[in-house]
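The chain below stands alone, shown as structure tokens; this is the form predicted on its own.
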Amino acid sequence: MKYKTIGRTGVQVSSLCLGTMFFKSYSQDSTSRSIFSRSLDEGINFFDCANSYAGGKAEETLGQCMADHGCRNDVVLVSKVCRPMGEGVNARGLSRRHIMQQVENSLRRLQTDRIDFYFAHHYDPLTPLEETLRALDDLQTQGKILYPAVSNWSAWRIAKALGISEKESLARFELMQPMYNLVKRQAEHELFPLAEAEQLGVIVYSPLGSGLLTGLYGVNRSPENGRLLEPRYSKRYSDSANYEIADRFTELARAKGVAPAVLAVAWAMSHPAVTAPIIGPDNLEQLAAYVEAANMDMSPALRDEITALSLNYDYGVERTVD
């Protein structure tokens, strides 16, 4: 396994980040534990979660996995706050009140005294940036989080937050998390250049396009079951051009003698701004494919050839932030 440094933090993480959204939602506990254990064996030390995944149960499962292996000090842990965690009007967002409540709940579920990177999961239009940033700074001072981070924000809002942090001497965002894959390349326009200019780490989610780039989908091809068939994801990738790109990509992958899923992840992680893609295997076989991708040498020529498959697509049509 290769390792990279997150921005300017000095923290070394594996070139794959295991996403745990599937814990308690897409997989049984035994499967989750097996995937976690195998990930450690493969050298993965980077784990992404959120308080909202499976209503908090994903954090509980991840916390128990770490406790069972006694590996908390060996892993870099990510969690998030913003999404609704109850029916009340204040059970969501990035207010000081909600952040302070939710970090305690996450720490308890994760069975740890600190979260390495704590994400503002979405943008909260009701809360001033200064309040959110000061709450995160206070958590860093208290040692409950080590670094603030940000997910699903537009580049200009992240830049504004960085400016406020600099002006007010507050802990700044050190890691961002956008969507990125061959058919969703909006991050290349502003987010990646911002990350490189400001020395932010980048972990990208959905490198397979919710399954679109696995070789199972195309203009006239679809399995009977799959994440992409769920309403949330089918809407995200509903444009017919996405399936045309998937067909061309699958054909190229097979011509190269590489499984489409392996090639898709290798392509996403080869962008120079990307620290690691977030992977979400449902089983050990899928995990093995991701590990193969991490060990694959993506030449500039091959990356260009893959990139050209979607160069004519208008990435500005759909906004995936805020």
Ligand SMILES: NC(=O)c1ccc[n+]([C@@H]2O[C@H](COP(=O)([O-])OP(=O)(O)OC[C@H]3O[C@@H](n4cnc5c(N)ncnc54)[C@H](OP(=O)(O)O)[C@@H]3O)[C@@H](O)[C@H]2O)c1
Given for the second form:
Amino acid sequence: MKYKTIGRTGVQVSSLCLGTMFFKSYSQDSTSRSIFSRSLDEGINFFDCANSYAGGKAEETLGQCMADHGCRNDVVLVSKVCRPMGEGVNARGLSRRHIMQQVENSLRRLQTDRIDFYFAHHYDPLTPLEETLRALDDLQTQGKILYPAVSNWSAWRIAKALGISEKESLARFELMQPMYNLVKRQAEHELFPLAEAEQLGVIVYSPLGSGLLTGLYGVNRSPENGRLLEPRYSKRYSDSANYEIADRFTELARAKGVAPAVLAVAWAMSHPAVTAPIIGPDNLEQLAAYVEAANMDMSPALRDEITALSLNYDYGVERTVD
Ligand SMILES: NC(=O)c1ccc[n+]([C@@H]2O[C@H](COP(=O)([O-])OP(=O)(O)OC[C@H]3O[C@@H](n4cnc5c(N)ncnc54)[C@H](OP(=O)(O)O)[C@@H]3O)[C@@H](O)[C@H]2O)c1
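Okay, that is the form predicted on its own; can I get the form predicted together with the ligand now?
Okay, now the whole complex, with that chain kicking things off.
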């Protein structure tokens, strides 16, 4: 396993980050426990979670897995806040009130006294940026979180937040988490250049497009079961162009003699701005494919060949004088 530094921090993380969105309750989920254990064996030291995953059960299971292995001090732990955690109008968002409540719940479930990277999971239009940033800064001072981080925000809002943090001497976002895969390349536009200019780490989710880029899906192909068939994901990728790209990509992967899932992850992680992809294995076999991707050398020529299969996203890019 290779390791990289997150942005301008001194924190070293594995080139794969294990996502735990589908971890279930500890007692009922021996698969998640074995995926966690094998990940440690493979050298993965980076784990992504959120308070909302499985209504808190994912954090509980991750916390118990870390306790079983006595490895809390050896891993870099991510969690998030913003999504609804109850019915009340205040049981969501990025208000100081909600953040302060939720961090305590996450720390308890994770069986730890600190979260290494604590994400604003989404943008909250109801809370002023200053309020959120000051709450995160206070948590950093208290040692309950080590670094603030941000997911699913537009680049201009992140840039604005970085400016406020600098002006007010508050802890700034050190890591971002956008979606990124061969058919969802919007992050290349504004987010990755921002991360490179401001030295933010980048971890990208859905490198396989929730299964689209595994060779199992295409214009006339679909497995009987799979994550992508769930309404939330099938809606996200419903444009027929995505399935045409998946077909072209599968053909190229086969011609190169590489499993499509391996090549898709290797492509996502080969963007120079990306610190690590967040991986979502359902079993040990899928974990092995992600690890194979991490060990693959992606030449610039192969990256270009794969990129050319996708839509051209260069519209709207800032232009300088010719
Ligand atoms: N910040 C955010 O808002 C956000 C959003 C989404 C995810 N995340 C994080 O990112 C993590 C990963 O996201 P993701 O699940 O969307 O990632 P993904 O890598 O795009 O998709 C994972 C899915 O692809 C399929 N798959 C994986 N390996 C395969 C293989 N070798 N062959 C065939 N199918 C394979 C599995 O679905 P099947 O069930 O079809 O086998 C698996 O559930 C999550 O756990 C979470 O931690 C964050």
